[in-house]
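A lone chain, given as structure tokens: the form predicted together with the partner chain.
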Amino acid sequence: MEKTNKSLKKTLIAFIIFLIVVGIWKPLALVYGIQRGGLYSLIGLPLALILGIVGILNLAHGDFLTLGLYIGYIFFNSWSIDPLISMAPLFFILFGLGMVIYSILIRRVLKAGHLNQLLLTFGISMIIIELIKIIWTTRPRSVYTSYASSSVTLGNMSIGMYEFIYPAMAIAVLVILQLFLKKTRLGQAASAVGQNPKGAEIVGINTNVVYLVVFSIAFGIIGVAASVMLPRTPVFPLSGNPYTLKSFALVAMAGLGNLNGILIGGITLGVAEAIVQSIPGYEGWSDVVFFGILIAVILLNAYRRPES
């Protein structure tokens, strides 16, 4: 216990020093990085929640985000409902979708091994992408709101204001999630299941209910993330797809079950990416940062882990 506290403190200090250094060196990259990193964290949290507690890596994660974007787009386009208002219905729609997906698909492969779980969610990912193509074609769509393009000018820097909503929402969702996991009975049960599913079952926790609730809540958060990013994101069949891997990168960095680490990891990666993008001529390499760090972290963990 003491040990984890210590290492958490170390990580936090390193993180803050990193931010200060970047802030002095490239202030604009710091701001962009925090904004984008906030979005990564917000999207990464539900994936981490499902992986940490249900134990399933949902490879269709980013595609459900895309689906959320399209639903938000419909709300805006058909009924002129602002994305930030349709956030509430979107939460519930995806919550319900999560319940359905869990009950008819995921529940059946809980004990089937990682291979089948990965293949199943990969298949689901494909179905969603293709379904979207069939319903809405590949034509990109977008939502215009006046507030989303507001910006301030500081000296010679122009900073978009709307994007600050990403880290703000990420922190809000994280706080609510932590309260849920620590203070409510259901949340405590969920944490217990995440740490030791067999033990939890023995003490009489109904793991199936826990999984259902966690899965649905995670999907609800995907809906929230979709509404928040809608005003600044073009909507097309693959809009959300890259976020699956990016979210997993955060979980790999933070470690299973460490939700706070998702925020730190997200912002670190966001800033690192922004730095690479700020170097003229190397903008295109920013994705390598993400995947490179993902691969490096996974390998490091594999080599550090002692034999079992």
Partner chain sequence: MKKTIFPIITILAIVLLIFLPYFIGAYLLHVLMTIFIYMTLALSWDMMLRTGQLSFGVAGFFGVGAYASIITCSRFGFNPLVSILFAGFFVALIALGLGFAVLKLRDIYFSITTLAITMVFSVIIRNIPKLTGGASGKVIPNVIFNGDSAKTYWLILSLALITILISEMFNRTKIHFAINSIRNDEIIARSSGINIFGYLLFVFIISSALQGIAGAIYTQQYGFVSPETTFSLDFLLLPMAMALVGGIYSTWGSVIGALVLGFASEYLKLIMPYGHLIIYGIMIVLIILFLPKGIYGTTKDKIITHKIEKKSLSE
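Could the form predicted alone be given as well, to go with the form predicted together with the partner chain?
What comes next is one chain alone, with no partners or other molecules.
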């Protein structure tokens, strides 16, 4: 435990130093990077929760985000419900959808191995994409709200204000999840199941109920992410697709069950992307940097493991 705390302190110090250096060198990249990294963290947290406790590799993660965007668009277009107000219904709709999918499909492959899980969730992903194309076609849609285009000018910099909701929501969701996992009986049971499912069953914890609730909560968080993204994100069948791989990358960097690491890693990678995009002629290299850092972290961890 003491070793973990020391490691966390070192990580936080390095993270803060990194932000300070970038803030002095490229302040605009720092701002945009924190905004973008907050979004990566918000979307990555539910995947980390599922992987850390349920142990399912969900390749349809980004497609459920897309589905949430379409549902939010319907709320806005048909009933004039503001995207941020639709956060609550989207949470419960995706929560209910998560319960259905877990009960009908996911529960049956929990012990079937990662390959079967990947094939199942890949199939779900394809079904969602094709259903979206059939129902809504491939025509892009968008939602306009006046507050989403607000900005502030600092010196010679114009900064969009709405995107600060991404890191704010990521921090809020992280705090709520930590309180849930540490302060509630169900959350403590979920933590126990994530660490040792067989041991949890021995002491009387119903692992199936825990998996169902955790899986559904993660889906609900995807709905929250969709609601805050909607005013600034075009809605089309592949809107959420890029976030699947980036969420997996964040989880791989942070480590299973490390929710705090998702926030730190998301912002770090968001800032790194923003730095690359701020260099003329290198805008298209941002994804290469993202996954390049991921590979470096994995190799570094593999190099250190034998020594531990």
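Residue numbers count along the first chain shown, from 1. The term rigid core refers to the most C-alpha atoms you can superpose between the two forms while keeping them within 1.5 Å. On a predicted model such as this, the values are computed, not experimentally measured, just so you know.
- Comparing the forms between the two forms, the C-alpha position of Leu294 differs by 2 angstroms or more, with the core used for superposition.
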